[in-house]
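Just the one chain here, laid out as structure tokens, in the form predicted on its own.
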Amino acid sequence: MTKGAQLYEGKAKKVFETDDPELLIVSYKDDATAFNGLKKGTIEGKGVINNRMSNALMKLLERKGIPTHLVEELSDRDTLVKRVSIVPLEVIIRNIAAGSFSKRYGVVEGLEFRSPTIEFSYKNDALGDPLINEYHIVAIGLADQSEIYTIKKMAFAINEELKAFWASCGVILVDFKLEFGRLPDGSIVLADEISPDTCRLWDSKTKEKLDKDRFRRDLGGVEDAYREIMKRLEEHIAEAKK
């Protein structure tokens, strides 16, 4: 598949046209940002890990009946995906209190919820990706009630699959962000990525952070954490194939 003109460059990825108008190439970068771009840096090798991990997890979800935009991994950093119209929402599933949730509600980090929670943020950098509720989403035309229902159902199903997968790797899935897109026929599919950039992942025994929080909070060992979480994923997949 030929990589054509660049259509978009975001904080962590570039998107390119291909010779098929229905397909795009996503190329993952090592750039890292936090706090809506206020903090910037580089995590060496991050693009390769995020690309490969995201593709592996999307393949897992596809096998479990979750439709995604994934078509084919082309290289360590490049992946062929279906062209979708991104629903301008960040969908956050939380299993344990951490990050902005703990700060917002004064809840101690590490509190395990009685049931998973879901939040929506309006994808708008200029506004700082503010929280938004379902009534507002419908009122301003970001998605309709049917799409919201589908997104919520898929998000909670994804949570159950990923929690079980990461538990088998000795990892706790604390929370994570998802994005969804519309195919030309209007159907909703999982898009974007699933990686240490978009998930909080803690070691099951030590509660050591193995994700982007090491960058956000200046904890050090960022590259080592990304490599460790990728190593566990690959080892689990290899074991499952035996």
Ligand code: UDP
Contents of the next structure:
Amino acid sequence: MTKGAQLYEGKAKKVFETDDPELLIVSYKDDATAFNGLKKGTIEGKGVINNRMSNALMKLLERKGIPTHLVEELSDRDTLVKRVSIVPLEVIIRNIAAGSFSKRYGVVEGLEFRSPTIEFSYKNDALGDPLINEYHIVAIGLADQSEIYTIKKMAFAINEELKAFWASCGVILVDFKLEFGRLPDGSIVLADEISPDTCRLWDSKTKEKLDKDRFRRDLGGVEDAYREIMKRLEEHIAEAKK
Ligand code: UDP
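What would you give as the form predicted in complex with the named molecule, now that the form predicted on its own is on the page?
Let us now look at the entire complex, which starts with that chain.
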């Protein structure tokens, strides 16, 4: 499958057309942004790690019965995916308080929740991805009620699978962001990526941050953290396949 015209360039990925109108190639960059694009930088090797990690986790989820956009990893940075129409929502699942949640509700970072939570943001850069509730989502036609039901069910199921996998790597899955897409037949699949850019991942013992917060908060050791989390994944993914 060869790359055709570039369809879109996002903050961390480029998307290309292919010979097949139903398939696209996603190409992962090393560019990093935070705070709605206000902070910009490069994390060397990130594109390779995010591509491989996202594909490995999506394969794991596929094996557990969760449909994704993944077709085939083509190279270090490029992956063939099903063309979907993205539901313009950021779906955030949390197991432990951190980031914007801690700030909004005045809750100490690290507080373990009694049960996982879900929230939605409207994917709209101009508006700064505002929080949105289910009634508003339906009211302005971003998704219908049955799609929201499916997305919630899939997101919590994904959380259980990923939490268990990361626990086997000695890593706590604090929170993460998912995006979903519609296939031509209207069915919902997991799309976008699952990587240290989109998840908070803490070492189980030391609680050291092994994710993009090292970049957001200028903690240093960003590249090392990405390499470390990828190493943990590679050491344990074979086990997860059994
Ligand atoms: N997240 C993301 N993209 C966004 C916003 C959040 O991938 O545009 C991820 C983030 O990495 C974290 C989770 O979603 O794992 C929850 O992020 P939060 O709402 O706490 O926002 P932040 O503190 O990162 O602004």
